[in-house]
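Only one chain is given next, in structure tokens, and it is the form predicted on its own.
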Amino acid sequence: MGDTRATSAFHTGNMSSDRTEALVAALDAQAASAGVRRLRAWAHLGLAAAPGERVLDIGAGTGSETQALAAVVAPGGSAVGVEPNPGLRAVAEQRAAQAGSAARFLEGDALALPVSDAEIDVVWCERVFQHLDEPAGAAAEIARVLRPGGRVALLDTDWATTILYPGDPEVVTALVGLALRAAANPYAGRKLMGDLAAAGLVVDDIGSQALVQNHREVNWPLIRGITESAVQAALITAEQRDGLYRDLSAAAEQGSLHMSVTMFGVLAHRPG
């Protein structure tokens, strides 16, 4: 992985233990959301993980999805989360084992999964593609360790389907075009498709839901988050950030904020 810039703190290239706690805090924010619990639901149904099989969460995070798969597995099959990031990993064998889960978690990287060929049945990888410089390598992993006939659910955000209003169209512009130059892989979710049929999988289905925020409550963390940072590269002016938070407070007190950002989902298998 070549690319030097400052990317997400999920980019491999930038994972540091001191930030495990907000790691942590974003994924159980994202669990929350309902946008991403019904692209989930639609994922696992798809997916129709049975009793006995082989379950591969890659990028597995706090471990959570992890678990509810080991728990359709049962009896007799086996649920194992790959996360390279060793505080993420720590969290998740700690909830694994205070909910009395089967899921067991090892280091590894989507490039690199500590599989062999053709051992898995079912594999799901949420939220990792994006973070990823080489997703087309990922995607041949994926299909060289599931076997014939096995099934993947793949599920990642379009940052380029953000939505941000009201505000002046000049200043959305420039925060969405900061926000797409920080991503690895800013398209991740409209290329969903094309990374799994390039590596010789069969797509059967496919989804999408949009996580829309609160309509009367503006994420200042994130809106200042990104705002600062514009101003700081000159992509705006500070009057023009005054007058973006101005409008969206406006709008959070009528209840017509309108922010989002939309989550795509594939399912596929391989054939044989």
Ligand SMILES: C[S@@+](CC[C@H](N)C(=O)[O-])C[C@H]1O[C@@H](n2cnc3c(N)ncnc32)[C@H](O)[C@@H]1O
Given for the second form:
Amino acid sequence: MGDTRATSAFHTGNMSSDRTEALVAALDAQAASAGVRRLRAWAHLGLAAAPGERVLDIGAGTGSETQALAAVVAPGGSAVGVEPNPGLRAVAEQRAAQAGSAARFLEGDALALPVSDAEIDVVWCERVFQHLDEPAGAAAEIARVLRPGGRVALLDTDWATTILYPGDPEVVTALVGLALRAAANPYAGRKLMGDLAAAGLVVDDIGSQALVQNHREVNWPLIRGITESAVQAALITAEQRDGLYRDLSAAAEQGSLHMSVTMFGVLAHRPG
Ligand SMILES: C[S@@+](CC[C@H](N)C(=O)[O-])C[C@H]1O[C@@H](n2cnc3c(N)ncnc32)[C@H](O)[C@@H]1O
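Please move on to the form predicted in complex with this ligand, as the form predicted on its own is already shown.
Up next: the whole complex, starting with the chain shown before.
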């Protein structure tokens, strides 16, 4: 059996300050996409965080949603982002300061949240579970910190839903296989409801949106990165790679390129 460690740069085992700029660029591009904006809007509406409430954003990244939540819980509330990556945490702090936001950020891990029991009204945790080796432990932590009646929005990608079209199915299957290996918990999206229910939380709603790439432009850094890895791992040949590049370029020119992955969101609450 080969090396099964997650290779994603978002995994805490692979954190590196050299990668901060690339991670921020990726998060900013995703934040601008219609699918992420729609899924976030749906989740914020369902959560209905209110003035005075205490909010925790687990795996806050650049802190965009910590800031959004800080705005809705004012006056009197608090919004804290927990972020283990020091480079991302620094960006989140700097952006919040620049925006005049009351959002604050703490070092911490989803498996050991720096918060007392039942202290939190609302938890936001977006696209973090896919990077966790122990998602069940993180769900238990969410249940621990929520007060009875407290709500959570848990959002994540399911990498097995990746579509890349056009392309030789054999090549596409090899590339999707590599994408699945990159994440510690690649099927996170489909498991969210079960993770929360197993932690004793009550699921109230589920929603989904796809993260769809521009159909007229090949995302070459992403495609080259994964395709070259597939050639190196002898999963596909150089000829198959060149054929894929030709197919994708032609499709982008015609506006018929399709690259997407589906994200799911679950809203739940702590009973009692
Ligand atoms: C894809 S980013 C999502 C960031 C942000 N939630 C968003 O949606 O823009 C994944 C985030 O999870 C964080 N992360 C990874 N492992 C974590 C862990 N064990 N505990 C908390 N956060 C973690 C990463 O540092 C990164 O900020």
